[in-house]
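The chain below stands alone and is given in structure tokens; this is the form predicted on its own.
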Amino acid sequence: MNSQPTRLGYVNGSYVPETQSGVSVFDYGLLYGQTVFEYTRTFNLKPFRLDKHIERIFNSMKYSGIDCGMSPDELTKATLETIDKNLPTLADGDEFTIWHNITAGLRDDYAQFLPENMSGPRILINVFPLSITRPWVWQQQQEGASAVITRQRSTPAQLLDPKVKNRSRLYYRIAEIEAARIKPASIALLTDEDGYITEGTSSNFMIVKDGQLISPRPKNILRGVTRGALIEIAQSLDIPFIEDDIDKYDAITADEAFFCSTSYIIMPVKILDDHMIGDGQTPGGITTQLADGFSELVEVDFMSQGRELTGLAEFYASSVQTPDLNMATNV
């Protein structure tokens, strides 16, 4: 018996059980990957920079030829309502991850044979407990992650602009498979066509060298919301920041390195391609300053919270809903 309330998903103006919030096999989103999405999370049950994520998904829709028929304010309102409706499903002390997926809708030649309520873009909003979303993250955050530069490269901007957060992401998945084969539990780090480091499969990447915070140039990366917040924090702390080409040599000889993503905020990198980063102590000094600054911004010590969240999984164990712990997060 399900002892917990059922999580509800928003689907085109209605709320349905989470397991029913999906798309047709004839949807452009599945057939061509013509889906844009956003991912954010809450801190103290308040969505992190929801306005930035909503702005970005509308920019992604514009680029991708999708008109969802809603305004940014309407999508924001629906997001907040989805959170409110699902509060009874959340354990005390947990937070929500928030997913927006918007597809282009049914391919024209199939639409006439399917129910009218399936026509048009599919607008999906789902929430999920942070504590059971990729729980391995919290341990790696404390110990420092291992990263592998993969042969699989990023898609260059002239083919598909990475600033568009889209579901055409097979190359990311191939990179993850390759990294896991080379070194289990490692995080894939991709490069562009010239061999310069771009990003992780669901995160941005930065290094620290001689007291300076360095990010890959923004041409071939997603301009992550959390990345932007950390840049603002660095500037407020008078930590010099630049965007520059970063090659493998630069990364392995850096003093500090980290991935950043809205799900876990900062993931210190301890080892890159079997090379110890700096003195191997994670997080490093500047990374710690950025983490402290972010915790102050959201009024939550997110690293301590990560350790505490690992004990909440039992709360959901009696639910018939089966969590997908392989759901991909993004910046």
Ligand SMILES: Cc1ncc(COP(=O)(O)O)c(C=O)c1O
Second form
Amino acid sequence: MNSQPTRLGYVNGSYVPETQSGVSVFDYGLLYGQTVFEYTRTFNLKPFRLDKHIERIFNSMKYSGIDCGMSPDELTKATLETIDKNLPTLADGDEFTIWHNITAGLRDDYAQFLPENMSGPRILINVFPLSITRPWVWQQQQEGASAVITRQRSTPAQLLDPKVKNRSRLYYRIAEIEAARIKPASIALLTDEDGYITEGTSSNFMIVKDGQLISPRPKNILRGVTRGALIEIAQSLDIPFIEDDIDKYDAITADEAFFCSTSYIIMPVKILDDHMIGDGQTPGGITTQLADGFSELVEVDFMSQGRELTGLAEFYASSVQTPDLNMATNV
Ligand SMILES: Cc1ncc(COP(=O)(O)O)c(C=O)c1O
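The block above covers the form predicted on its own; next, return the form predicted in complex with the ligand.
Now the complete complex, all chains and molecules, led by this one.
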């Protein structure tokens, strides 16, 4: 029995139960991966740097040939409204993650044979409780993550630019499967065609060497919102920062290394392939300074919040929502 109100998803201007916020099997998003997306989270129920995520999704749409017919302000307003509408579904103390998925819409030659309300780009905004992912994120943050450099490479910017946050992500998924096969629960770390480190499958990567924070050059990576915030924090703390080529040697001989993303904020790396990073104590000194600076910025101690949210899974287990198998005709 559902004891929780149903989460609502925004679909092209309407709010429908989450289980109905899907896409047609004839959508370019499914057929070609012509979907752009964003993943944002709240701190104290306020979305962190939503303006940056909205700016990025509009840039991604421009690159991918998608015109969603909305302005950035309208998409922002719809996002805030989606959060508000779903507040009654959230456990006390929890936060929302916010998914934007925008597809190119129905394949042109099929559209006239399908219901009119299915045509055009599909604009989906969904929220989900942050706590659902916290047990494993929190555990890895405490223990220090293992990372595996995969044979699967990033796509170079001249083929499909990783600065575009898009759903043609098969190569990321293959990298994750490969990493899990080599070392269960490890995080895949990708390289570019020259063997320089790029990023994780859903996070950026940085190292610390001799007191300096070093990021891969921003050409073949997604320019993460979290990465941007951490660079600003480093600058405010007078931690020297550079963007440079990082090869495997640089990474395994670094003093500290971490992944960073909306989901992790900071995920310290303890082991890379078979090598201990630094003295194996995570988080290292500069990583800790950056993590503290981030907590100060968002006015939430994100590490201890992770611990506090690990107990909430049971609360949501009682609200599992049954999929509506007629979804495609209902919208
Ligand atoms: C490939 C990739 N790199 C980096 C990031 C981190 O970006 P952000 O900090 O904006 O979440 C993500 C986030 O999903 C990602 O998918």
